[in-house]
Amino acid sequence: MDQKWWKEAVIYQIYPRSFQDSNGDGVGDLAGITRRLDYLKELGVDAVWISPFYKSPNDDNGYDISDYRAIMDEFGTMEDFDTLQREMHKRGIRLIVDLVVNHTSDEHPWFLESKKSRENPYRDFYIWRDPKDGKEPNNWTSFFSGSTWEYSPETGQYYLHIFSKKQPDLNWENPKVRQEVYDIMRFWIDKGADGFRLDVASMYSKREGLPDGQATGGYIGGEHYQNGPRIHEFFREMHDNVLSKYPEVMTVGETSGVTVEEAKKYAGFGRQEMNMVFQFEHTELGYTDGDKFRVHKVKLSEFKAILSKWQTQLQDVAWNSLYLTNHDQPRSVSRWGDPGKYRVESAKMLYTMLLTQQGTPYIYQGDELGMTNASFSSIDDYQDIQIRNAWQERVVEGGEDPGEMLEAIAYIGRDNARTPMQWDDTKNAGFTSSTPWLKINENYREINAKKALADPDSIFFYMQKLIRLRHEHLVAVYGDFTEYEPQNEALYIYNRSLDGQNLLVVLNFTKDAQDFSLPEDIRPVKSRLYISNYENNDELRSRRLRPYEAAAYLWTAQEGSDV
């Protein structure tokens, strides 16, 4: 058991357009998110990861930097940082900070120069190729619709941008933009970060050639530049270069397309790359095809298969990122839960299960509340770059049902985590004095902070449960997994076990009321309730459990030991 603080701790992110505006002009900034740090602090989390506040254009909400080394005008100033990062450590609360250097902003200084000529020192600081038969280099697609080539008439050339076409991709094949990478992340060190959120870190290393790709995942070309040829070769220069000067600095990657195979490489004990990665097989589920927008239902048996296949296979070996949502992602409630009648003990349910598997939980912004999905009625509504281009594409050029594909985006679209954080039952939702750049969610007084911390039954003080337990026993961050029944469509049933203590969990994830009986190989000696969303008493047996429900028990089967 080789502790380290990333490991134990308990990490909430923040999306800081949507979290607390300070200043009144309708946009969330860092001023507001040191004014909300003592309810973080109650809440009881260990880390905070806010999501890109660089200076930027915003094409992508701030994943598009023009300058890594200031701050975004909306968000602030360099002294509001300084700010956040020293009251945030003054609580006892850490910094992770993103870091998007698969690409820049098309307003960034070198891609300004880059593309002034082809003999520019900044030229091969992107990705440049000539037109193929009078057209783009390869037939690539976009995360954000159509290709990912965009052609530059000053040059005569296209530009490769896996995602906006005022994202460009960097070169990481050139030993000068590695390094600036690493500067970067010694200023942010030096500013006060604990850790580092790698955006999109699989997709630095391209295949040479760039060949034509097949349609995998929805997008074509994806088997060509995620988990390329030289990328783990890239994340040991990182480490030689940066992480081994500063051993306390996290690493956590967002590696889509990523195996637990691959996670292994990336993440694996003794590799010297990164600490841990947040894959993708569980949030992907249902997408037909790979087609975020076309999602069918599925088994809670698919689901457990695979949560419990990485809690497994990357035991002993690499260590779990934990998630259920985040800004890319719908509400966790309203994609895994009940967001209606069961609202409440579904969200306690779900996050039961987030913070008793082995790795670092990450919490997102509202769902210490269970805030719900948008449901916005018109695509006017929607702000979100990936929405809007794929209405363009599939809505209004192609001609695709325009209801079904409102109904698609209101359940999987990524407005749904980044409409305001709600705060009271104000107008507002006590988020701005203005008019917010994203609608809030019409739930807003039935859903707020104010309200939750009045409620002492509320998921807000049922998840600082679930932290405050997590901390005092170690069985819920290191314990080995043991999962029971994976075929039971209703109940998830596992086991932690470390140094002779077990956690029992059990979940019910449907409306019904479901029978649970007590697995052969589990006969305690002595047990206690852990936690429950419902009433309780110490006894481990076999029971019938009531809808969403959620219990975990201490136990051990050893005589004389205590729990």
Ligand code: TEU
Second form
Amino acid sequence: MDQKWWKEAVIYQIYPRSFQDSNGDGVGDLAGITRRLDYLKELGVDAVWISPFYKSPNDDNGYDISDYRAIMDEFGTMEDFDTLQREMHKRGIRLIVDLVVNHTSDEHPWFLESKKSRENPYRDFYIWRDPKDGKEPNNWTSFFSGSTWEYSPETGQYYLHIFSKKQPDLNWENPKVRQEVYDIMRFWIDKGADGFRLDVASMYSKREGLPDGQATGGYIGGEHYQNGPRIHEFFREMHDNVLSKYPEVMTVGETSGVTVEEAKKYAGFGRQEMNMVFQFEHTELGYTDGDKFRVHKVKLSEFKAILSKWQTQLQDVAWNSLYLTNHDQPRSVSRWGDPGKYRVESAKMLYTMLLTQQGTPYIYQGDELGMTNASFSSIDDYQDIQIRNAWQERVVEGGEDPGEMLEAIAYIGRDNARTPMQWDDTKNAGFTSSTPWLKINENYREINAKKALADPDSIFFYMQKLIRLRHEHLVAVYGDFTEYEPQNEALYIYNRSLDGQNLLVVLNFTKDAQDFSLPEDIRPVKSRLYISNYENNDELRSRRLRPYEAAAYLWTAQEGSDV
Ligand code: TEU
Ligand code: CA
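Cool, the form predicted on its own is there; where's the form predicted in complex with the ligand?
Below is the entire complex, every chain and molecule, led by the chain shown above.
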């Protein structure tokens, strides 16, 4: 057990545009975050990851950066950042910043130069190709619809963009690009950053020749740029150049398309690449032919199989990260729990799971209140470029059924988790004094922070307790993971164990009562309740679980040991 702060930490993700507006323009900002730090301190999180706050034309809400060393106008000034990081550190909260370097904005000075001429010194900062038979150089499709190629008449070539055409991909083959990235990292470490979340970290290395992808229902071409040929070399170089000099700085890679085998390389102990990755298998569960807007129902056993696989296979070799949602996913309670009658119970149950598995847990803003999907009724209410482009391609141009598409968006679309934080029951939920950039969920009078802080049984205080317990009991962080009854379609049952100390977790994923029987090899001589979302007695035994009940117990089989 090699103890590290980032293994024991619970991290909170802030999407700044939607967290707190401080100047009445309807957009969240850095000063707004500073204002709410005591709230985060009360929740008890150790670190905060803030989605991009750099200068950006906002084609993709800050994931398209035009200056890596300046603050987005709408979010404030560099002084606001300095204050924020100082106030965080004063409270013992570490700061993780987002590093978006698979691509820049097309308004970044590098790209403005690059597109001018084929001889420009910045030409090789991006990926340019000649047309093929007068058309796009290959068949790859963008995460935001259409081709990944955009024609640039200035020079008669196409440039590659895996995301929007305003997000040209950087050419990581060019060592100058990599040195620029390392400089940006040093800049933010000097400014007080304690870590980096590496945006689309699995996609920097594209296969030579950029061959056509296999046509499937999802995004075409991924096999040629996800976990590409030089990716691990790049991360070792990043480590040698930057991270090795700052051993306390943590890194988490957002690695879509990562397999367990690849994760062992990115986040393997002693590999000196990054500390952990976000895997995507559970979030993409049920995507029909890889298409996120056609999600079919899945069984609990499939969901459990993925999470348990990541638990057991990374154990002792690599570190895991745990998340139920983020700014790209629907709300966790809407996707995996019950946003209706059992909203509170199921939200608590889901986070009991997240905070009792091995890996570093990430709580996304508003999930501590049990916020739900946006439930907008019109396409005009959505702002997300992925949603808008998919609508244009499928409904407007493709003639697909608008009702069905709206339903799919309401279930899986990215704006579901981007509606503003619900702070109180006043107009605009205390988020802003003017019109918010994205509509506030109508349920804010029922679901808000003010109400949660006045209710000792709230999801907020339950999460606070889960965080405190995780800090007190290392078995929850480092314990080995063993699953029971993987085929059970109602209950998720697992045990964590560390040095004779055990933590048994039982989670009811249904709205019905379910019988739990104590696994045969679990014979506690002593046990006590760790946490539950219902009133519970204090010993571990076979019994009936109520709807969405979660119960976790500390136990030992050793005579004379304490729990
Ligand atoms: O996301 C990358 C990514 O793979 C996601 O876009 C995800 O797979 C997709 O939303 C599922 O449909 C990162 C950021 O988190 C996202 O917000 C950005 O839009 C994207 O990169 C481009 O920077
Ligand atoms: Ca503002």
